[in-house]
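Only one chain is given next, in structure tokens, and it is the form predicted alone.
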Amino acid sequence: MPKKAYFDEKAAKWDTLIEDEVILRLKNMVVELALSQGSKVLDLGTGTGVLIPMLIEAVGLSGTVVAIDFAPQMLAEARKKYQWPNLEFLEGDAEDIPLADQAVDEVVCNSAFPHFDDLRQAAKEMSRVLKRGGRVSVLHPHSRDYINDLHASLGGAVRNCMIPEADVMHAIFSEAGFENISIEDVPQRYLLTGRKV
């Protein structure tokens, strides 16, 4: 089954698979990112929009959240749940983000990066749509090993969706034009951040 079909099929039940504890971890991570009020944030690979209310709260009424996903059914679920005047939904691929150059202040990518078909191209696109000095944040509410083991055990469309080793991730984002790249990989979270040069 192709990846898009896999996520479309899972969309209706997706939110029931997410534990409260995981939501809490994600909330804490978003709070730590300390997004600026009034900033424009891209939620790349938004899925059913798990992060949307947290991001909307962080940027405030003067800010904007653009939520993008490649699976139309995932977006449909997110649209059902969330309507804010400063929230925009777009269908699109991480390798070809449907936004102009330097369109956003922040790119946040939660639990989606290993699912992109071309990780290097996705990182380059994140860099392209970010303003200079803008930040990328790739996060998961679990460690790299946990995520990779989970995807391997699920098999099928996601069996090869792996988060690369830290040095490879560093290289991918460095080549895409990011500096001050840091990677935190601990039992209950994974966070890569970097600034666009």
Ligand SMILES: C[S@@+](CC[C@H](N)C(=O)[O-])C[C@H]1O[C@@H](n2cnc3c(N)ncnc32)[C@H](O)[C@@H]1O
Contents of the next structure:
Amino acid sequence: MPKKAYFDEKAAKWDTLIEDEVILRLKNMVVELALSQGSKVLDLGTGTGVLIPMLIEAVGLSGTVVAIDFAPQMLAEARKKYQWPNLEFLEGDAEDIPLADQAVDEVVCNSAFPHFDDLRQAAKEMSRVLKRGGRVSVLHPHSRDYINDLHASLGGAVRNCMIPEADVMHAIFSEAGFENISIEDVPQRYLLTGRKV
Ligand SMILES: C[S@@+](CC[C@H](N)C(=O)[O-])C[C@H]1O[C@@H](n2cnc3c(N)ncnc32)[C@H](O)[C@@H]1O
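Output the structure of the form predicted in complex with the named molecule; the preceding block shows the form predicted alone.
All chains and molecules follow, beginning with the one already shown.
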């Protein structure tokens, strides 16, 4: 089954699969990112919008969240739950993000990066849509090993969706135009951040 269909099929029950503990970890990670009030944030691979209320709270009424996903059923679930005047939904591919150059201050990508077919192209697109000095944050509420083992055990469309080793991730984001790249990979979280040069 193609990946888009895989996620669309899971859309209706996606939220029931996410444990409270995971939501708490994500909330803590978003708080730690200390997004500026008034900033424009892209939630790339938003899915059912798990991160949306956290991002909206962080950027405030003067900020904007743009939520993008390529699976229409996942987006439909997010749309059903969340409507704010400063929230915009777009159907689109991470490898060809439907935004202008330098459109956003922050790109946040939770639990989606390893699902993109061409990781280098997705990182380049994240860089293109970010303003200079803007930040990319690739996060997971689990370690790299946990995520990679999970995808291997799920099999099917996600069996090859792997987070590369730290040196490869560093190279992917460095070649895409980021500096100050840092990677934290511990049992309960994975977080790569970098600044667009
Ligand atoms: C594991 S889900 C995570 C969703 C959400 N960020 C969350 O934390 O619950 C991965 C999401 O990435 C989306 N996705 C996968 N490949 C994509 C691509 N090439 N472009 C845009 N979205 C993609 C899927 O449709 C899915 O909604």
